[in-house]
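Take a look at this one chain, the form predicted on its own, written out in structure tokens.
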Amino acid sequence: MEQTRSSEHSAFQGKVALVTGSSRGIGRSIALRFARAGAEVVVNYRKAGGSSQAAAEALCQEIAGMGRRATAIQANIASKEAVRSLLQAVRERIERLDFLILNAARAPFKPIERLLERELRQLVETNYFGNIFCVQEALPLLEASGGTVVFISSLGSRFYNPAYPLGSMKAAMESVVRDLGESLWDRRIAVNGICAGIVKTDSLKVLRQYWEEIDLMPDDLFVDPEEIADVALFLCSPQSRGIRGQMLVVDRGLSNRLYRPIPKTMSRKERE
């Protein structure tokens, strides 16, 4: 065990990888996952000011406590120019990057036919036009140090999931996976990405508003947000040298069948 995790730590020693929309959630538990296994991480948040900086701030602190660099820098990425800024902050404090992942995602929890315009552009400029600028941006720096792009979608690209609509952008975004994995590797640099299925963040409160059946999961088939964290690392090791423009599913087995048993309640007798 000591021998592997001195062998990750000098895989990632030295490297820097920036989290978009790491201040929490997933995102967070990816950036504390690469911390610690020795990299310097780029925290990047929306808004200024208010709970989103501060999360990304305390996160920054979190890392240092590991002896590790953190940097926390606020860009909206549905802005062209928020994430050219973004970009050249990384090459003017930090001079590097190995690491880019999209982690970033903003949506209503609303049914598609009833999206408003100014709905519907976030959609877009945030979760399709957000993540190709910061591709676009982040290429020099990825070029000259044989990087690596991750990008976090979820089971939504693939099934019905009521009051979702982020679910289309993520199953456009898997398209652009795949065809930058095969654009981009002749500048030695991989993109992948993670479907990943049912995690427990602070959005799985708000969706079981809109779906009520998902209490009835069982509880072993919700993902935890360090699961998708490890395989984040995975994509962005020397032992994914072989997968290319591919998305792992990364779910606990969800999305295998069609039709799981209920489980089952217990029954008033039981209870008392």
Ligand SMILES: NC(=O)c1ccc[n+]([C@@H]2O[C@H](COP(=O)([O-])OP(=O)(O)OC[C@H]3O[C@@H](n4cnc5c(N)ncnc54)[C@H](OP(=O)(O)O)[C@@H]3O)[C@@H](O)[C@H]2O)c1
Second form
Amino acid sequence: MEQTRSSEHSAFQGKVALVTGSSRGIGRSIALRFARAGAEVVVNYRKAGGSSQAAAEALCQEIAGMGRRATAIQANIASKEAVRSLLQAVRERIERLDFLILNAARAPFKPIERLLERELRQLVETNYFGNIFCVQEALPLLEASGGTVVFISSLGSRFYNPAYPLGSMKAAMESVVRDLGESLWDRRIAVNGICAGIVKTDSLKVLRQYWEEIDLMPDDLFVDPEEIADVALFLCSPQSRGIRGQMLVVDRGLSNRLYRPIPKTMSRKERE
Ligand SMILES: NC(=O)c1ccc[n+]([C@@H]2O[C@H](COP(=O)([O-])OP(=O)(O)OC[C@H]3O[C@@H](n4cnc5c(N)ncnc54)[C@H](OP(=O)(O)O)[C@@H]3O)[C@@H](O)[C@H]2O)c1
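Starting from the form predicted on its own above, please write out the structure of the form predicted in complex with the named molecule.
All chains and molecules follow, beginning with the one already shown.
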């Protein structure tokens, strides 16, 4: 066990991870996991001032208490300019980047057909454009380090939920992961992703308002944020070197359960 810990440490020591949207939730756990493995961490968050900034700064202090360096940088990934400044700050202040964890996401919970134009734009700008801006701006640093990109997706990319328009962006990004996994391979950059099950974070509190059945789900089927963080670390470790452009499902088997009760839908006769 000690030997495993020290070899893990040597794989991540002196390396730098940027985790988008890591002031709270899954991103926070990923930032802590990389720090524990020996990496320096850049904690990104969206909203300047207020609880998000306070949480990001508190996280950096916690990481400093572990003897690792951490820097909090505000940037709304939906803005190309903001992403450019974020990566410029990484280049100037830290001078390297090994791991880009595309974790930030923001979306309304409502059916696609009811999305207002501004909600639809925000959905695409944050969750599609934003992630691609991050990859584009990080490319020179990742190429120099032979780095890794890990995208955090969700089961909404594959399964219907009446109030989860984010699912369509996750599906689009899973295709981007496959494409970048191929196109960046020769530039020594690995690109993979995690398709995560349901995790108890702030966003679940909102989802619960639209999806009452979620409270019927056995506790054992909820994924711990640390379980996602462990797989993100694995995808950045030399042990994952044979994986290219793939999504790993981390859902405690939730998506295996086809026997769950099927909700009543319109019969063929009613429809016709
Ligand atoms: N929770 C789940 O059940 C679940 C399941 C599968 C996959 N996921 C995925 O896992 C990731 C994290 O989810 P979570 O539940 O931990 O989220 P969360 O608790 O809602 O936290 C979201 C984080 O992203 C940041 N963020 C949002 N929009 C941003 C933007 N435009 N630019 C920069 N940062 C931004 C937020 O910063 P502010 O606080 O400043 O807004 C916050 O730090 C997401 O990609 C999500 O889709 C979640």
